[in-house]
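Given as structure tokens, the chain that follows is alone and in the form predicted on its own.
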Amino acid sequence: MNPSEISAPGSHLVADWQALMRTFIHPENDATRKILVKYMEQILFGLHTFLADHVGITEEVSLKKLAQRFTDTRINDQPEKKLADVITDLIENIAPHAVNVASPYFVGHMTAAIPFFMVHLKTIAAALNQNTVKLETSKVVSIIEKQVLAKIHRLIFNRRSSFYDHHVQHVETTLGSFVEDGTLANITALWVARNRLLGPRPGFAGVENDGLPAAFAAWGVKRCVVLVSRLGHYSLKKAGGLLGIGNRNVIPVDVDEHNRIDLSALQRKMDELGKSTAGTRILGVVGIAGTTETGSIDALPALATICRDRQIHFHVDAAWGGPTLMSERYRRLLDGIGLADSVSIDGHKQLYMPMSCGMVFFKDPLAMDVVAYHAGYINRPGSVDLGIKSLSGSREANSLILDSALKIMGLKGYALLIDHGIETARQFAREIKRRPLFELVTAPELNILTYRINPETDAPHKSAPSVHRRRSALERLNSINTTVQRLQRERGKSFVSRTTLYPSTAQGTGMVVLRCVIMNPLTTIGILKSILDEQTTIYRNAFSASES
């Protein structure tokens, strides 16, 4: 059904004051109330059934056809539809073409299937509509935010109880900040690192006040760089651009055979920058606790030691893997994270919160003083408004949702989810190895793995003496995996993503791999086997005939 078929624009809908007040305060009539109750009851008390019934994974309708349905660029003078019609339109015409990220067959991206109670918490947070930029628009919510930040800070840095007793509600210190996502969390961390590196000195008010040209002149610097594994998140490149150092100065470092930053390559790069590039300062080194593509974790203790010895800001991007700290069984994978100067974590990933929620934490409670801003009407000097030291301005009360979720789930509840993802990923890796058609490319360290279809007929790509033949075979495998992934997505039953890796065996040509992210507690090894079965069928239908 086309959206315009639900109810044609009617002249009886008028935007007068009486109608506005009626719409603003309560449902228009009993019919509207029934529609709201009908759908909201399903969403509030049967979320996953509702999503399964009304939302596809990737229904086979082209983006071009969908785009053609949404080309009206005018806003009507008068109301077009009643609330009941709009709700019906959302459920019947929009939702089927959205993505059911809650499906246990959706194992391709880092988007969570949220627990049903998150919708309740989100609804209450939206209804309260608190703005945590300022106490005058949030009051107790800002106090709760400082408390929940201290809880996660303690999980990461594990300082003494007396430290948290002192800082949890201290009006002049900051343990961290809520932002919208991991991108802004990483940018905030490097913003703080830049301002501390290029801070005030006699005749210079600091880079935040006087800008980079003046900062470089005052400190005798020609270039600032950030070093990170080449599997680092692209948000770090954004940070380079936004902070004025240039995204080319976010320098990728080679990885080892386990997809972790190569420590020898890192130290060689540091030495090279120090000796041959006069006036270069390393603004920060970023360790990754769960890379986006492979889920690998850098050697955090070693990175911390290198940064400490060279007096460099050490940031850990734990947007993905940070919540692993809640697992007694697997928290050792993140050993060394507490040695970082700053850490980022995403709430809407493995804390299973609704979109969108990011957080950044600093070991030093005074670190964020270098990014403090004030205004006459808000965040005045001397106030305790959280917006003083936040990259974001107005923000919703995500802290209420996270604080409530921690109380509902507890560490052990979250640990069950983390453990399930890691252990199911390991089971899946074993299953891939058992199937001759498939090749495991990167084994799971957390709950992400990559693999590809590699039929025995294409095995010579590894041993063929000719570089041309090896490259040709790899390109054929890439084409097979790209096609199978696309066809499976278009079938609409399940979803595995794909990415391109550059291992040393790839001879300079990227290797297309299938990428699986297992974070839904409803995803079982049986479901994953069926996904492999489907890929096998797709491959045979699309390629086997041409090979025979």
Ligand SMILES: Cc1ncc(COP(=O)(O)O)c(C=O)c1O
The other form holds:
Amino acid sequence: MNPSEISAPGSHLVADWQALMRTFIHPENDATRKILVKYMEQILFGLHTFLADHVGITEEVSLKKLAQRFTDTRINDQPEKKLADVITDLIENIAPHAVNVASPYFVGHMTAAIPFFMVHLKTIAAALNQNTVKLETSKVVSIIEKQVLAKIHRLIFNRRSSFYDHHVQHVETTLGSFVEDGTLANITALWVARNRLLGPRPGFAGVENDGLPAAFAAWGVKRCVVLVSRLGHYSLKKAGGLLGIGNRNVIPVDVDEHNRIDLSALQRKMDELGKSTAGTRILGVVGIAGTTETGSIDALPALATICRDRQIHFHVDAAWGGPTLMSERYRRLLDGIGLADSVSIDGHKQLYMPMSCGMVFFKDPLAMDVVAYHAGYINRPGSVDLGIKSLSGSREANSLILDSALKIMGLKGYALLIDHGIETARQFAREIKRRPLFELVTAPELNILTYRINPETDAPHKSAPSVHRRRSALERLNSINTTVQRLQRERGKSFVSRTTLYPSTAQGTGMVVLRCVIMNPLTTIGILKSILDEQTTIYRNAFSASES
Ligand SMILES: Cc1ncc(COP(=O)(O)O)c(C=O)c1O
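To complete the pair, please output the form predicted together with this ligand; the form predicted on its own was given just before.
Full complex below, order starting with the chain above.
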């Protein structure tokens, strides 16, 4: 087979050794190289303009119709397309149907625009293809990982310089670990907490070795629980399932009027658990620094004191709110985080890294010893192999991306992003309060707020004397908000998400609210006003007409 035949336009593609070699060494010809460079340039430098030109939030094709286009379940024997054609296809045919999370009108989730340089850094990480599970496939990258983990550890725990000098490159201690995401970070924290609680004792090698039934027998335990506010992320439930304590034993505690864990309810729950069920042990208490739905922050110092007094592992889920520590103006919101035993932070959230990067940190550099694993061919005792104490096995060099981003942005750069989000959210809250059609449901503590459409005519849901009338008024409001959110999403110009909260005024019936997460620096108050205008129009078209 002649190589030119392979690359000739419209030619029949064949998988052979020569073609394969080209994919490992360089593009097949000059034309292909030019196309690849052109697209790389677009992706690297023009991502925002490119996405703005090609995509609103997403194109108006239903998921059902899209699904019909993707029903081919066979892998072709021979190659179907050249790389350049595949890239063209991805950019022109797939990207428009993905979601343009970079749009400043996309304010519904914790995923948004990233600085363009992140794409460069991600490309370099992919090109180097280091595997940080072990030194033999990462060398300096493992060292950089230890350094960058120490930087974030210092941001959280702020221990003495001598502590960091000692541990930053210590072979046997670990300040934290990179994992895939916030879910695995939370699971890792509770994994460590479980193993420390049910550690070895005479005749018992520890829960990690001997399993839960043996651990319960050895420690005289019947049940292990984790306590967290009912706004806790569902990853904690997964941890309950995976760690064998049962996800029903991840117990939700009521929140106060600010959506923070209700401290007296927590104390009551602890006392009740202590009294009613002999043999119940509290494996951990989780404080949240930025709840997923409302962005609220639990009273971390008070939680730390409760946990210290009762000798309970105190974990802070700061997957969302952690980077607020970088803002001089707002870091006080996270006061007490340094008293935690462990802390989760996500890189792909407010550190603006590409998907995905989770991290978990431990105050005690020896805490992760209880989850150490060794293998004959790697991760030998005493080595710097980072896979020894990581839930993940093979993983990419996210530390390269984070370390470089920290250099490019500095604390001040990140602070600008954090401050913009919080302050724009506050402005938005004031705007919502000004408009009679809307009701602010949860004010922003960080950069997340919830609100709903609540036309004055529907006020009876609060004041109506009968529970039945109040409930049916609330259900009607729920249906209005659900419909408006859906219709706005389907229009494809802007996106606000929706969730259900259970405030005490709703008496057990869920209240549907619109949820806004402001993290994109290009999202302005003007854009947010236009999102409210659009919701007003959608509401009037869908409901007002039918009512008059
Ligand atoms: C507070 C909190 N914790 C944990 C997570 C889980 O993060 P991930 O989706 O990266 O697994 C989230 C995600 O939204 C979160 O908001």
